[in-house]
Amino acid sequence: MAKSFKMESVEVEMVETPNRRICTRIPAPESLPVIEKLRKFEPVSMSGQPLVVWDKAEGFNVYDKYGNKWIDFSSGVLVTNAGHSNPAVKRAALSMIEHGLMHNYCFPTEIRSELAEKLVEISPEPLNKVFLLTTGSEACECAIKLARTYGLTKGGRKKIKIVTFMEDFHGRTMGSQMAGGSPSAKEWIVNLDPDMNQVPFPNSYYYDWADESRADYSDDRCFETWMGYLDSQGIKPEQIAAFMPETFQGGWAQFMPVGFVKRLRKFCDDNDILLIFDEVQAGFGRSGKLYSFQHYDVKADLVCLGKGVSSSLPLSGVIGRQDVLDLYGPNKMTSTHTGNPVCCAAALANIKYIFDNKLIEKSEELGYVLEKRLDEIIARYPEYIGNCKGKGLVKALVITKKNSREIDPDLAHDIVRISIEKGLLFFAPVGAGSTIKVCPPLVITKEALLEGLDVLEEAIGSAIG
């Protein structure tokens, strides 16, 4: 088990730059009563993040009440693509509140119609209908429901398998967690659905059979090897309703080989299987494309949306083919907060801001800056960084024990802690607690990005030392 962040304020070096400020002990002594109150009244599961008590956040900065200011490399877990408290998003949400509409259930509203139309307008074919929801887990649950219903109409009760990928994350509700790829995370369920099946992700740090050093790694032989695994598990094409990968694996920011996904798309077409991409953390410009699955140059049947769709308020959805979205009749597939008017207004403003300010292109451009600088850091500490994957403004460093492929959660924890003491904010290490995700808001400046990476390099050196 990785270290926890201690309830103990320590003396740290003071920092003052245009982008960072550390002027107290860390965590700030005055913030400890707030943390203690949370630990008293919230479950222990809520106590895993670094001890920074957020007071406000703007653009690519997070502030506490005590004068400290961080460059944010978390985006609030890949939400604030258009920046924290984006002025256009704030104005839209406040305007809807002041207009007098804060909830509407499934009754028709103009703002929901505008957002649904906009999402279809910016999405590639055949994504031409959208069902708006609240959380990423809810979107994944809905996609599973639609896929199984589709399978029942095509092949009866035998065509209900949902095939997902080892180490994928789809949420924490029962269905989304059964679809997830972490066996330990679903031990509580006990009676797992035998038709929710996981197979190796074809670009995983953990599976030697897909070692990227192989010359044939991303070609047809990789797909054939993977198909052999399906067959060894007794999974037949006629049993499968859908494949549902994370577009990139959230824990490691790893993409599948393009050639593999193209073969998977053809396999789905040949066997009337839906291909669903979980884009909850991958979408809305994060990787240098509107949707990250567009890097594969394939069509999606369903896409799960969330996080960056609003850059702020809780909103998610499933966008996809009309024949699949229309499988349920009136009042048969609803949600209490579907298309909340305030969230819809925020999402519309967010999408407009992303396009008007070319944040998708900016993510791609700054992604090259990020990659180059991380390569320099890896070259300095190659014995402690086992892997670095990602595209655009999402990268993941897998921290390992010295000259080993064995992960090192304690070292990753220390790197994050020291970074925070220097004014650079990460969320807690993920992927068994050894992966540090670099995912700043897309509005970050080149100067702030490079400054943050300099801090990261310093933190790695300090943690090792």
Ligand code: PMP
The other form holds:
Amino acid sequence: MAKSFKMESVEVEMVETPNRRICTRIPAPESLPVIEKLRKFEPVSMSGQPLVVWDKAEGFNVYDKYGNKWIDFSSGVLVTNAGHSNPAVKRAALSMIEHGLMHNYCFPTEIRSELAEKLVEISPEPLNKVFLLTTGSEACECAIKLARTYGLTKGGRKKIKIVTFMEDFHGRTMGSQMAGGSPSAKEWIVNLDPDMNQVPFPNSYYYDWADESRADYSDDRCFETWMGYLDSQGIKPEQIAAFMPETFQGGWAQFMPVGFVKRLRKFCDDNDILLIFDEVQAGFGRSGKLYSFQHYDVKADLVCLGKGVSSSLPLSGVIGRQDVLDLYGPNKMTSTHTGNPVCCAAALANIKYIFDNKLIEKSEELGYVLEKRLDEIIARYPEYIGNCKGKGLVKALVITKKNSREIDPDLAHDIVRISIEKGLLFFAPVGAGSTIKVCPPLVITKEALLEGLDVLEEAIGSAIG
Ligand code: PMP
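So that was the form predicted alone. Now I'd like the form predicted in complex with this ligand, please.
Zooming out: every chain and molecule, the one shown earlier first.
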């Protein structure tokens, strides 16, 4: 088992820059009772993150109550694209609360109409209707339900397969976890649906770097080999209702080859199969496009939205083809908190802010700065960094044992812990526990981004030392 973050405050060097401040032992001694209370009253599953008790977060900074201030490279798990507590988003949410509407169920509201119109307006064809929900898992569940219903209407009970990808993540509710590509995470389900199948992710991290014994699906010319895999699993085109990849795999920020996705799109068109992109973490400018699937230059039939859609309050959704979104009649596809008015106001203001401030372009440009500096860091520590992927302001560093292909979750943990002691915040390593994700809010300045990367470089040096 990988190391956990310890409830012991240690003496660390004081830090004071315009972007960071560390002025207590870390974790801050006065914060420990809060963490102890959480440990007592919350499930253990909630105790995996670094021991920083968030008091306030603004822009690209997170603050505790005790005077410490971090540069945030987590965006609170790729949510706060427009920055933490973005003033425009905050004003919009507050004014909806002050106006006096905090809940609407499925009754019509003006704010929901405005957000639905805006989402369709900014999204490429044929994404013409949107159903708003609350969490990313819920959006994925809903996309699965719509796709299967679509398959049933097109091919009867034999066209119901939902094909997702090994190592994908789509959430932790039953359907979304079943769609995920981690067998150990779904042992609890026991009776897995035989018509939810996982196939290799082309350009998989495993092939690409970690396990050369895996078949090479890294190239669009390998589409036929990949189809051969489907065939070997007994998955026939006429049985498939939908493919649903994560646009890039979150565990390693890994994209598919463009040519491959184009061929997949054609295959879907030829066989009346829906192509769904799970953009819960990939959307709203994160990778230098509004939606990350736009890197593939293909159309989507359905897209799962979440996280960066509001940069703050819980809102998610499925946006897609009108004929698919309209498969259920009145009151047959609803949710109590659908399009909560405060969340809608926040999302609308967030989208306006992202476009007005050209955050998508900024993500692309700063992405090059990030890539160049990470290349230097990798060149300095090539023995310990096995892989680095991503686009725009999402990058993933896979940490390994020295000169080995074996991942090193303990070293990754130490790098994150030491970074935090120096005023740079990451969430706990992901993937198989050894991937450090660099994903700051898109409003980060170039200077703060580079300062954070200097800290990361120092932290790697200390962790190895
Ligand atoms: N899909 C993807 C690609 C995700 O990254 C996540 C969350 N990490 C989810 C779905 C699930 O979202 P939520 O945690 O909001 O249910």
